[in-house]
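In structure tokens, one chain follows: the form predicted alone.
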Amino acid sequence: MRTAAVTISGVSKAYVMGGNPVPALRDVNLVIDAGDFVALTGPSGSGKSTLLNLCGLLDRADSGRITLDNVDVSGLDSDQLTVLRRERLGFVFQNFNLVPVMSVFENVEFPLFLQGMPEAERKDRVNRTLARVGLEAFAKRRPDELSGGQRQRVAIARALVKSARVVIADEPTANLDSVNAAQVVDLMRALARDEGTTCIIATHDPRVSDHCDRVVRLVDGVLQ
């Protein structure tokens, strides 16, 4: 029988804009299973990222409840959202959000560095998760001698490094071309399926829903 890694019960968020309530999640109900491999689509405007934010713990949902990996969320203070993000959580961004002033591998010893782990197992899990994404070479070298592909890779690197539970994605292959996207999702999945990692990814992208286990579209903040 499988586990759910993230349930979301009767959860609707709205924003402000002009003094008004807009809606942007509208009573969603939905379960992701431990594992899966999981892409949200549906036009701009129509929840996705409001979604991710709230399965990332970014943001907190008006009503509803939550749980990520069998704790409910919705109580928690902002304190042990931090931590439980830092424990549970990987996140992939579109435009790689990679600190420039840091090496390849700083970068992805950032979040190990963060969980308080001793040097030499962050430096043993570091090559051991550059090898896996094809850039042991390029450890010493920065973001920005680094083609888009490969800045991707290292953002990968860095959200499966600490054995992540969840990995967040949001429009991984955005700023990529086509033979880069293949890869990008290639290896995503590659590494998600070996480490038994949840993805859930939003995108416009029919390169990376083609190839998701699931599909989940929204419209107007409401699961179609």
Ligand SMILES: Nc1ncnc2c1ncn2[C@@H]1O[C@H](COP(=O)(O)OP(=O)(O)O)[C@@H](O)[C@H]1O
Given for the second form:
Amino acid sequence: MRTAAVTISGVSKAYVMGGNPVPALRDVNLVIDAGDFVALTGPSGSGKSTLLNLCGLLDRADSGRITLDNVDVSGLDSDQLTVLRRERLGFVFQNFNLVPVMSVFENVEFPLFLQGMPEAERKDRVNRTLARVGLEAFAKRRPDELSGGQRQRVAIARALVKSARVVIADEPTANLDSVNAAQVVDLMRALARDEGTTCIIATHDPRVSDHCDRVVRLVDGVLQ
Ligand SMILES: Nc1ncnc2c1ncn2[C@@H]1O[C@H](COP(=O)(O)OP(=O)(O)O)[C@@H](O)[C@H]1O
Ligand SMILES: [Mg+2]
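Write the structure block of the form predicted together with this ligand for the protein whose form predicted alone appears above.
Now the full complex is given, and it begins with the chain already shown.
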């Protein structure tokens, strides 16, 4: 039986620029099943990041409803959203978003620290996760001592370490060469397959969308 990980019902969102509304999403309806590996495509400015930010609880819709594991997130206050984001969601961004002054180990450990996990369990989990993404030998390095592909694998490890139910990835291969892009997609796929993690990946990179089970397309904020 398939269960919905994310449902988006009648969602609209506009930004206000100089007092005028700029529509970014218009009445979007989409159901993403648990374990799905979905590409969200569309031209620049079509609303991909806006939709991911809503699914990632980083922003709120103007209207409509979003549920995450059947929890209606529009009814939650910001503290409740933070808890849900910490416990259920992982993020992978184009620019990696690692903390530059922290080592690879500390970057991956950080979400577990925020969850209040005891140190021994944190260390064990981080070591296993770094091995899984092939970076155990790089644990003590700083992000600026890594290649782009390695940095993105740290970001994936940071999502993987806390067993995120849903991973939101915004243009994860935009700053990578083909070899590294392929590695990153393979790793995300393996994560989705082994852990049943749902992945929603905004991309206009066919190297990514060709490897997705499902491709949805936005044009001018409208799902095609
Ligand atoms: N913070 C913002 N303030 C004003 N307009 C924005 C903001 N973020 C996005 N937009 C506008 O919303 C629309 C959708 O943008 P976005 O979701 O970033 O698209 P994509 O990720 O597909 O490139 C675009 O017209 C963009 O200019
Ligand atoms: Mg974008």
